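The chain below stands alone and is given as structure tokens, in the form predicted alone.
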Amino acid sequence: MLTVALPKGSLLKDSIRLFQSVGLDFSALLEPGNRLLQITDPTQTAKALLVRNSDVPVYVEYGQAQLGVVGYDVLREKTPQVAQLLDLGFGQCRLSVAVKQTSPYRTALELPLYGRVASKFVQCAREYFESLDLPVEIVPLYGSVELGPITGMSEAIVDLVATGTTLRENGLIETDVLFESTARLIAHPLSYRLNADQLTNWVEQLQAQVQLQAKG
């Protein structure tokens, strides 16, 4: 039976809609009060695991799921051993550097040497500032990263931005964009090569739907 790792949060509805378009119904995960973390499609041909976005590639890499939907930002940060198959086109956001509106800095290059940058994307932030040849201290934060500059703990943050509303409401502005991110379809490499559980067929159907939606 095909197993799909689906992400909790903002990507879930669009992920479920995509799989519905190829005949796999995991919509029970959206029902109010749902506490199930694993469900089987009514056709009994596939099951879905409901996991944190950052855990999707882990379940796929270790073979507990053959397919998964995850943000490109997670793949860049974690660099898991998975096959990246499709850009699904939804979940658009960007990983950006941001500072206080009252800050004198307007680009990342203006930040002070060995200044502090708060982020949960530690690897991505480190690689970016290394590419600028600007030594900074990356402060790992996994909650409200915006509080870093607000409290004075850091000069800047590196965080995901969708609309920018959260930044504006907290008196922050973007200065640099590291990369754009969307949801991606990933697969367990060996399962994909061996076409386990008719994986290639499902991927082709999903690809056709993604292309169809892009045209529409």
Given for the second form:
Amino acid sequence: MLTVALPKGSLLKDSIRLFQSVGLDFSALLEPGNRLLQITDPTQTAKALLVRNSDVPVYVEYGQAQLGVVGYDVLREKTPQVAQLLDLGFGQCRLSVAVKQTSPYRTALELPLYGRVASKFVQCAREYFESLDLPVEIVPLYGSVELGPITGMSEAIVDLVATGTTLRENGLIETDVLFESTARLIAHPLSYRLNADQLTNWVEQLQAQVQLQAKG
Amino acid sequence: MVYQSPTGARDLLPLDVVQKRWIEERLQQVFHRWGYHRIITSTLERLDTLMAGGAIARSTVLQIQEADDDLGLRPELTASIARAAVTRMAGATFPLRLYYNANVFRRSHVNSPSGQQEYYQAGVELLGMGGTLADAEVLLLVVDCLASMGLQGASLLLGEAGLTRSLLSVFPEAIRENVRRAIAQLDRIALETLPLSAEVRDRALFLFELRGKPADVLQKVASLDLNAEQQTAVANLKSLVDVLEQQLASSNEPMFVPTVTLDLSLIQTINYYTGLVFEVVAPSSSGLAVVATGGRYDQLLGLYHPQGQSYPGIGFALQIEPLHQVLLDTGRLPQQTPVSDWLVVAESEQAYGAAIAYARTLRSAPHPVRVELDLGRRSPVEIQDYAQHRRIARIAWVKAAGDVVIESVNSP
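How about the form predicted in complex with the partner chain, since we already have the form predicted alone?
And the full complex, kicking off with our chain again.
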């Protein structure tokens, strides 16, 4: 059976709406009090797995899910071996460098040599600072990255920015954008090549919906 | 202190070996039936030999420092066989039909979850002659291998590296490599965002989608404005697919026939394949697994020839570990190691000679018999328990005078 890996959190609603538009209804996952991690749609055509954003490409790479919805930021960070098929348009955000408002720095290039940068996106941050030829220490954190500069542990952070509210409220300002991100439709490469579970057909339908919404 | 095996190393215990041999013996019988001869090449090769084909990165080779030579453990067999074929076997009559069954080594990537570094492969190389029949032979041979193991539900994924490369040549050189990489990695979004004119982008997306039932794909390719060379490649591919599908349709064992998908986007980012490329994909409880890969390499042998003379070549490697996994799910592999037929027991120290002699007599039976010698120091009850536990069929109690009492323990 076709299995779709859906990300918990901010992308979930839009992901479910997208699959609803092609007749696969996983909205039971949105019901308050839902604790199921795996559901089948009412037509018994497809299954959905509810997993962490960063685990979506793992399930797809190993083929337990043939399709998945995941932010481009995760794809950049993890570089999984998956087929990247569609830019879904929603979940817009950017991966940015931010520093304390009160700090003297206004671009990443001004950061001190061997300064510290806290981030959940260790790979992306490392690549970025290597491309600037600026040796910094990347401090891996798993949440509340903004505390890095606030507590003085790090000079800067590399984190996702959607509206910028969190940064502002914590006295941080954005200095550089590493890249823009949106949600992507990914597929298990072998399943896609072999058209397992009529995958190509589903992808075409999803593509048509995405194009329709982009126009509308 | 505890001596541990190095990271990524695996020991194969007797049951693992019995199952592995079950697979390898079946493959070997198929290779023999098709007239292939086993070749054994060195586990160690010079690094430049391994890397000459351009498909092996230095970073994937486990390297060994020697005084004068940079050596590495082979990550695959084709380079070694190509080297041996053009140098050691110079003057041999073509075609050469060679097979191997060997371990290969790949440095595990930092991110690799298994960390495995040693693998086993069995495969063939058909050297010195090209053409549709050679391609068909190798494809039908790999299909026979699947049937010999009773592997059902497999898929055969075919591509044509030469044709795809040629179709990619319409793209401006500056971005061709990007297009190629995006197609190889199935990155459709990259194709859509590359700086391409609308017409060129449509062509790239057309290539990206070139997969499906062979007849449909061939029809789609034929709709392109092809040059003479490309037309020949398409015609050859069509006759290969025709031969293959005709043979598969008339198979005596239809349950083992794989479905065939033609995928002209099936290219690796770097490799030495020049024509047909293929993968065999099999279903397992943990998802789809690639159990064999192969292809045609008509330039590779020339790299090893002293005068640079090249010969056609085609081959494939079956990956034993994923095959083992897939076959475990089917329940076809042996579930236990072979049991002994006899346990020969000397009833007293004076009977040692008679017991050894009796065991020797049993072993000399025309059909193979497994005979264990009891090593003493156990009571008759303990011996019977042991025989029961090990499922040994019979105990021969030998007395000093040479008299033997036979006791049936487990019905064979």
